[in-house]
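Starting off, we have a lone chain in the form predicted on its own, written out as structure tokens.
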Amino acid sequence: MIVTKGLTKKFEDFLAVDGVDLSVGAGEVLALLGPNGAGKTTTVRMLTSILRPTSGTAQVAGFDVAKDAQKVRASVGVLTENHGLYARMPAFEYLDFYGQLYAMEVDQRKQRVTELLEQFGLAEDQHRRIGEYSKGMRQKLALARALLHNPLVLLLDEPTSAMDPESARLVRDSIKELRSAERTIIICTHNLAEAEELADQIAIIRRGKIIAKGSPLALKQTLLGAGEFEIQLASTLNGSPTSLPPGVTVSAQGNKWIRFRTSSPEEDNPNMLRAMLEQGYPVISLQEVPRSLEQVYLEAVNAPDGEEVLDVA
């Protein structure tokens, strides 16, 4: 649904996006992560045909962003950091106006506007001026605008910014429901827990270059090393186990727990559990030690410049 090859944008002497290669299939959610000024927003603007690439190519929903700009814009829904909402208009009138811009039929757009206002909890306030809305309400209205014409591609820049926890959960749940075999979603966010919850694929951009991409699990395994697991015991651990499976390395231990690493948990974990039980240890549980996307992100962005792109997709 989205394919870029060598996508580059230069502003005079400043290289904002440098040879970005991406491929996002139908039904996938990609989280585009990176520090401020890394090139995320510029990339999204090229994907929406707002900015013309300096070089390279990009196709969105089968249309070239340079040659088929109008078709690209008709195929995407965009939530930008600066919403551009019209403060004097009531919400219903505002969405209805945008439905007219998308050439939607009267009955179709009124039904769609009503559905979206109800979906995002704005139905009771639909006749209030947007300028009276809170930040979270304006964010939800901007997302409703992006969804108005049922686009094949959604490009969301900080979709839950400035929202209270309940509203943010509503939006995240809506994004999950929007995934389908036909729709592709790209999310730019600094909320790494949100990215990990929603995304199938992660791409990390730094100084205009993609420095790492792949699934959250694959990136964790590659950047953070072998997985770590913890065994909880019912009584105090005296010393260390004397017999361990060949692929297991003890990484830490306490009074009633022991942690170990293995690159083949499906094979080594049952053997480790069996070894502990055979040595008389009262095992209560065995579970993986959580590793966050934040650890992956920091490892990637703090890596030395000049390293090759890590692609574990």
Given for the second form:
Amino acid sequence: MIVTKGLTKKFEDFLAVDGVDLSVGAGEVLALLGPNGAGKTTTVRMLTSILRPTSGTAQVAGFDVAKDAQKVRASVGVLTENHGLYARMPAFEYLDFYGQLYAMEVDQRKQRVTELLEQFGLAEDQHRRIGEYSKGMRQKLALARALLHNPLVLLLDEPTSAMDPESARLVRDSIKELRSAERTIIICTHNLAEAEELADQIAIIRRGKIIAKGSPLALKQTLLGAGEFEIQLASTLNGSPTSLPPGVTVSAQGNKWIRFRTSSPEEDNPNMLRAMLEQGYPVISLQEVPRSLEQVYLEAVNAPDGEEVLDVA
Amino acid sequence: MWHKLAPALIVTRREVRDQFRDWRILLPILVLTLFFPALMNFTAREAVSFVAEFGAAVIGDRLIPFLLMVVGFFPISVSLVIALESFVGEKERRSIEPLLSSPLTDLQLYLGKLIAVMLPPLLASYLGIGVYLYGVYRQVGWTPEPVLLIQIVALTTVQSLLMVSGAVVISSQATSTRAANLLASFIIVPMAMLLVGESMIMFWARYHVLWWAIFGQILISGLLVRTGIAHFNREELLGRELDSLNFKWSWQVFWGAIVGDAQSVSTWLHREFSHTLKRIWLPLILIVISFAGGAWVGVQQAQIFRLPPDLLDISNIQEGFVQEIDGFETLRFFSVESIPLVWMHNLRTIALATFFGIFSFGVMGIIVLMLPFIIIGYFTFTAAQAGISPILFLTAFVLPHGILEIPAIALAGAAILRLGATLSAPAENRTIGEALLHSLADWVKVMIILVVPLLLGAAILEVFVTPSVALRMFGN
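Could you present the same protein in the form predicted in complex with its partner chain, rather than the form predicted on its own shown above?
Expanding to the full complex; the earlier chain stays at the top.
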């Protein structure tokens, strides 16, 4: 649904996006992460056919962003960084206006607008001017605008920013539903927990270049090294355990717990359990120590310049 | 056509509705539509009765149509503010980005906004004219000639288009309404001068001249609309976040356009320079046509403004004859010292034409370069009237140096026209800045390689050969 090859954008002598290669299929969510000014918005603008790529190609919903700009724009729903709402317009009229721009039939338009306003809890305020809306309400309205014409591809810049936890949950659930409905979604966000929850793929961009790309799990394994696991015991440890399986390294231990690293958990974890039981330690649980996407992100963006692109897709 | 225009009208409807929700726009329009015409009615009535007391009824007669024009103009002055708000205001508030993400083309968005910006002030203007005409009929029984009414309505409409299309061009160059308001003086000052000129026509009561004013404004509006369409595109609107000049990049682009891919002077001449000449081919044809037109205008003027026959007595010219003419003391024919004078004079003219050409889409530049041809046409016809063969006249006074000078001026004119026209029609896949730098590079190449050397050769011929030929043909 979205395929880019060497996508590049130069503004005068400033290289904003540098040879970006992405591939996001139907029913997939890609989270585009990166520091401010890294090139996320420019990438999204090229994928919306607002900006022309300086070089490289991009196919969105089967259309070339440079050659079929209008068709691309008709197939894409965009939540822009700034909501860009008209303060003097009531919400219903605003969505209805965009419905007309997307050439929706009157009945279909009215029905869809009502449906979305209800979905995002804005139905009661649909005749109020947008200028009177709170930040969160505006964000929801902007998102409703992006979803209005049922686009095959969604490009969402900070979809839950300024929202209260309940609204943010509502939006995240909507994104999951859209993914189930085979939509192709790119979200740009600084909310890494959200990215981890929603994304099938993560792409980290720095100074216009994709520096790391892959599923959250694969990125963690590659960037943060072997996985770490913790065993909770029913009895107190008597010194360091002995006769551990080869390839397992103990990283920490307490009175009734032990943490270890292994690069092949599917092989080593059963052996480790067996070893603990053989040494007379009853096991309560074995689980992976959670590693956040934030660690992955910091590891990637703080890597020295010029390092190879990490592609673990 | 309708299929393409319909989406634009969606934007128009929204914007017009939005304007009617803003009391800051609505109130001035209402005042200028209803209160101001009533004030003008009062002014007209008082002025007519006042001047009639002193036997100057003609002033009153002229004042009423003049006020009709003023009543029409005032509401449309609001369109300038609305245009800046609509184009640059939306850019500043970032509400333009969702709009640009929609499937509408750049042209549809531009037209939608253009119509929206013009429509309410124009309707208010027509209404104001109606209110004024009704009042003035009730008070002094005056009704306009139908042609005059058509002229005033046309003038009002085209003035609105002129201001709005100018405002769009300004808006595309500004990223804030503050900057756009400052730049708006480039519209306000010429419009004020235009109004002064139109006022003079109204008091002069030569109403047919208004057609020329209308025609001229339609031409300029057309160019500005073309420029607006070229500038109002997604790339320009979102590609530049700050009003800044990048000199380093500008120089790189300019120098790159000068040098091209050539590795040696010969390949540069064969490849790069020949491409430049190809690019100015069409402007060159237009320039040659305009020069021919200039000569024709000169001939026409010679028939209207005739010179006394004794002023053109060239049957007895002598060596050094020009030295006798006031203002030409320093120009001595058959003197090497005069070559730089003639050369520099021609280069100054080219520089002036370039300066005017950049700010007028090339038009004023062409007019500057047309002037010598108007003069040539004028004197050739006058000479013919005095019994001198036009061919002999041209062979003696124009051809010897014109053989180099005319091609030089034509090439310079073509480069200037291309440079000026770039603003209204930049090349595809280039930003306006890039296109302008490329055209400037072409101008420099044409000047250095052809125009400057040709003009030097022409100056030498003008100082030594032309007077010699003239003396041989017409001397005693």
